[in-house]
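Below, in structure tokens: the form predicted on its own, a single chain.
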Amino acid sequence: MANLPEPFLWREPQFSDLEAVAQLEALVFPDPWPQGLFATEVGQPNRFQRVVLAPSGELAAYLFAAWQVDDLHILKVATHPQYQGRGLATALLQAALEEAENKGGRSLTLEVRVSNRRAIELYRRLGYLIAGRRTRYYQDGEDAYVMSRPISRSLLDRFLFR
């Protein structure tokens, strides 16, 4: 399973944490989603989701995620600037990866904005390469990397699906 490092804890979302959530989404990302659109992901099936609260019981980090068939589509992965650099984006993609292996999954997959090089370069030492480009993909019209991650698998999958 995933470590995520201590005294940090995780857990499921729940509705009481999209105010926190939608804060933090805001202070992270020049074009937030509104907290209305976390609500509509909250509980819903085919989702894997998670927020990371520090010890003092705020919020240090969340990841949105939505299967798409045999993909696991990464929606959203934002730390809170204050506990940036202390494993907690790592531990959760970890953990996303592991959910995209116990339910079969072949990848993951996400957007990214082509600036964000530290987000980027994250993503490429977790084993995501860069698939293709969104062009003008956010609303301010920078280009979007999409990544994918393969999902290992035995010698003889490999063969089959190559």
Ligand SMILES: CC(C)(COP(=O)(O)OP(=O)(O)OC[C@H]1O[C@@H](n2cnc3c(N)ncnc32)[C@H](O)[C@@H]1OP(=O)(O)O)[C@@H](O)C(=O)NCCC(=O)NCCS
Given for the second form:
Amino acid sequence: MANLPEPFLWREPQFSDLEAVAQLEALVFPDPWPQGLFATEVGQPNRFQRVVLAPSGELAAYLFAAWQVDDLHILKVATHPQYQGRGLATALLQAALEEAENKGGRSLTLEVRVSNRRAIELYRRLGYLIAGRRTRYYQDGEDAYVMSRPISRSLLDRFLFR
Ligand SMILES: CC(C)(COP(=O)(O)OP(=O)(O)OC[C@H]1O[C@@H](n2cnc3c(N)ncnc32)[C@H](O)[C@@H]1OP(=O)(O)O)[C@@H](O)C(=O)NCCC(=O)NCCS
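The structure above corresponds to the form predicted on its own; please give the structure of the form predicted in complex with the ligand next.
Let's see the whole complex now, leading with the same chain.
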């Protein structure tokens, strides 16, 4: 099972979490989703979602993903600047990978700004490969890489990426 670093806790998000989610979203993304968009995701079927809480109850990180046929699409992953570099996004992405494996998925996919080196390196370390580029994908005109992580059941794959 994916390991969350201590002393954090995680669970599925509730509507009451979404104000904090939207605040963190606005802090770390130049083109944040509004709270209402997160509200259309919570409680829907065919989703995988986690919020990570610090011992104080403060929101430290979150991940929202949605199944698109047999691909688990990572819609959002973010960590509060105060808690970055402690393995929270890694743990969230590992949990999404386990979800995809357990539900028989074939891949995980996401979009990332071509300038977002840190996120791109994180995804590479976890086995994601650049599968394409979407021109002017973001509102400010920046391109996105499409990164995809095939789900292989081979021992070599498990050795390399777990
Ligand atoms: C990209 C992002 C999600 C990474 O979150 P994070 O929780 O800091 O990620 P992790 O800690 O799992 O891994 C990131 C780094 O911490 C390091 N790390 C992982 N576990 C660690 C640990 N226990 N102790 C110290 N460092 C650790 C990793 O090696 C990695 O190194 P880096 O500094 O070279 O990147 C975060 O920076 C963020 O929210 N950015 C803004 C939003 C964003 O860009 N989201 C992605 C959009 S596609």
